[in-house]
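Just one chain is shown here, as structure tokens, and it is the form predicted alone.
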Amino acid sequence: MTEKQDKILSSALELFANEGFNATSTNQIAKKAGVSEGLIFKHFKNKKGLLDALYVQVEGKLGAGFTQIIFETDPKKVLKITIESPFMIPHEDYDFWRLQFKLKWESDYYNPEKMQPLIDKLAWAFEELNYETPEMEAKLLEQMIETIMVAILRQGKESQLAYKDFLLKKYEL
């Protein structure tokens, strides 16, 4: 990928994540990236092509975030890493995650199975730890982590530290 393509994608990411896909024009992206609008069309065909390219990057970050959890063999560490993961995301990646949450509402990008590997691993951990309903506990924790993540993206990590401490204590980690 060229430097200009990277600049176009980073500009589109920032605008899509903060202004929304529909509210952002290719003209705005071109101005922010310091390129011609025609260059966007040359490299990405259209605005949806830009979003598709960003979606691939977002999916890659999501997969990378799951890797450590999926390959962990200690059930308590699975829970601890999962709870701490939203707090480990660098601030410079926040736009990727904002876009991820915005895309949940777009039918072309919504994939309800995306979180299943994490839920399955959490269910395994809760089963190993002898919880009565490991699948429900896994789904509950995944929902709590998602809620915490949204709040972090809006209000910062400090706003959610009490929940992190609460969950670590709840699960005796």
Second form
Number of protein chains: 4
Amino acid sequence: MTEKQDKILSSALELFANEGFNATSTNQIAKKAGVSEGLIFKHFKNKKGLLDALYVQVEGKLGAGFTQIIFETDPKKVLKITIESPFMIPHEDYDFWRLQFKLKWESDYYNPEKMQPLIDKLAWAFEELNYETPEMEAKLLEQMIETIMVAILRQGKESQLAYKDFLLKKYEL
Amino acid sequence: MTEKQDKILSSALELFANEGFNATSTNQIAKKAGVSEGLIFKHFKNKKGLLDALYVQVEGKLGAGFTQIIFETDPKKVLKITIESPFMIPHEDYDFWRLQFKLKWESDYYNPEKMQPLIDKLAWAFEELNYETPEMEAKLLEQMIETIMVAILRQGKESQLAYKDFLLKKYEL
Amino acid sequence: MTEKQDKILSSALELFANEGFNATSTNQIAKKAGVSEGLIFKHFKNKKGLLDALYVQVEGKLGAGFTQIIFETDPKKVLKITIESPFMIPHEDYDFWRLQFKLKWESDYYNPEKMQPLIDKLAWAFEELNYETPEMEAKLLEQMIETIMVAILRQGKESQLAYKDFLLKKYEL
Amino acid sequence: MTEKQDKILSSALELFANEGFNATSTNQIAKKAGVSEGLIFKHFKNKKGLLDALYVQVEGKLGAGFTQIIFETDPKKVLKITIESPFMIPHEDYDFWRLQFKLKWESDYYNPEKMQPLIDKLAWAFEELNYETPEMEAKLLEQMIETIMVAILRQGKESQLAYKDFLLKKYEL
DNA sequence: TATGAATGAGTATTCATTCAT
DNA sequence: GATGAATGAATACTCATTCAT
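Taking the form predicted alone as the starting point, write out the structure of the form predicted in complex with the DNA.
Following is the full complex, with the preceding chain placed first.
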């Protein structure tokens, strides 16, 4: 991965995440990256190829975000880390996540099973804590977390801080 | 509103909702509507004008959906109707809602205050039911409802049915 | 067929015939025709669509060229007209024929059966004139005529005039 | 001439002969040859340089094909060898000849005088055999041979076999 | 000798939009 | 109200070619 290749990807990420895939032209990407338009196609074949490359990165980040939760053995801590995780995302990763959520609407990239490992772990935690329907609780919490993340990405971290305390209290953490 | 005008709008709705605004060309709309491309511009000035016209319709539907909840006086029923509402949407309105949610990601049209009347009513209901932080509960429930709607629009009503019962039970309705 | 449509076709014919299909850009065609590049695609869908439209015209000319020969009842005259035909082509049709011969090398357009009606008529004439293998003689003459046409298209009518007399004498016409 | 140089030339020959010069990209050639695109330009300066290099080879083959005829002293044998020559071309040389004929239509390379030595020899043979207009007969036979070659290159040797016998008989060989 | 990164001009094609009828 | 011809700017993508390594 050369420096220019990197620059292309990061420029594309920023534009795709904020303007959308279709609303972003390869010309814009090239200009922002400071490279010739042709180079994009040399390295990524397609505009779609660019998105694919970004998607791989996004999936990587997603997996990395999971690991801490997956390896936690204290059920209460599992819930706590999960609830806090949207607030821990470094600002420079916001575009990654924005893209991730935008892609949910593009059927080619929509994969609801991606979150399954997280849901499974949460279900395990709720079971340990003797919740009645742990599976359902897990799904619900996961959805709430996603919802909060979307709000953070759109309105900023601060606007959602109250939620964190509210949820922590709700789950007695 | 002539018949052709109507046909243009409904074709545009279907395409915008499923392919996205940018990914839909006026040519496609004209073909689907069975009219000349020029007519679109006669009636709606430009492509954005089409979206604006649809947006008005969407807002109408949104408001109509609210009224039943707004005028309900039994707090428990307010929550019940809210939770059940995503499952009551008739199938022919799905495109309307899909467009509504897609527009959330197209900055120009995102208006988070649109849901405020619903949130206020929910907050009132939670207060009546002596919840500790009714405002917070209201926002959370509203977000969960949105999340469920998104899931319904993407995966169908059936996939989310379990949530309804779960939430109704959770809120003791 | 509007005037501009006509202009596009004639410009394309001239360029395709002299520069070749691949060597001609739609930009060149548009400029020569004095229209916007977009119009080419509105009317002919593709660059290939342009070639297809020309091909139809070429086939028409070819058929028209045959009729006089096909309806001739005197076998000697059939041969005479055939031999003279390459020299009768009006200069403004040269591009048509140049394209016709160029297309022979593009498999999509190569159709060796196109000449069959002519060959059949020649075979009939040679039979009437008691040639031993009329079918073979017909094919040979047809090939010679094609060869002479190619030479005319490349080097001009005058360069090949001697052939006409030579062939007329050879076949005792 | 290194191995890679050779591979580039043979790949270019195959592509130019079958797809055409303009329709073939240096990228395709490089890929088929298994070398980097840059190497083509190191060795042949530019795309045209490649064609020039091939042209030299084609001219060599052409010359080689002539020698047997040129040095023949029996006039009947001269005609016989000439008529049989298109059928003697080894299959692996077909691309060479295809390119040769395609170039005829690309003006820069068309050189009608290339065949003159053959025509002269044929004229000599026809004179020896007391034909009335030997020069004319020579040109005609040469053109027929070319036409047959084109047909062979496009439709295969077998499709044209009948011609050989027919011509041999016609010239009483 | 050979590579592969990089370019800038060019390619076919699409787009939203205008306008005469 | 409605059409369809026409446009010019933009689009994704390709091309032959250069150059540092």
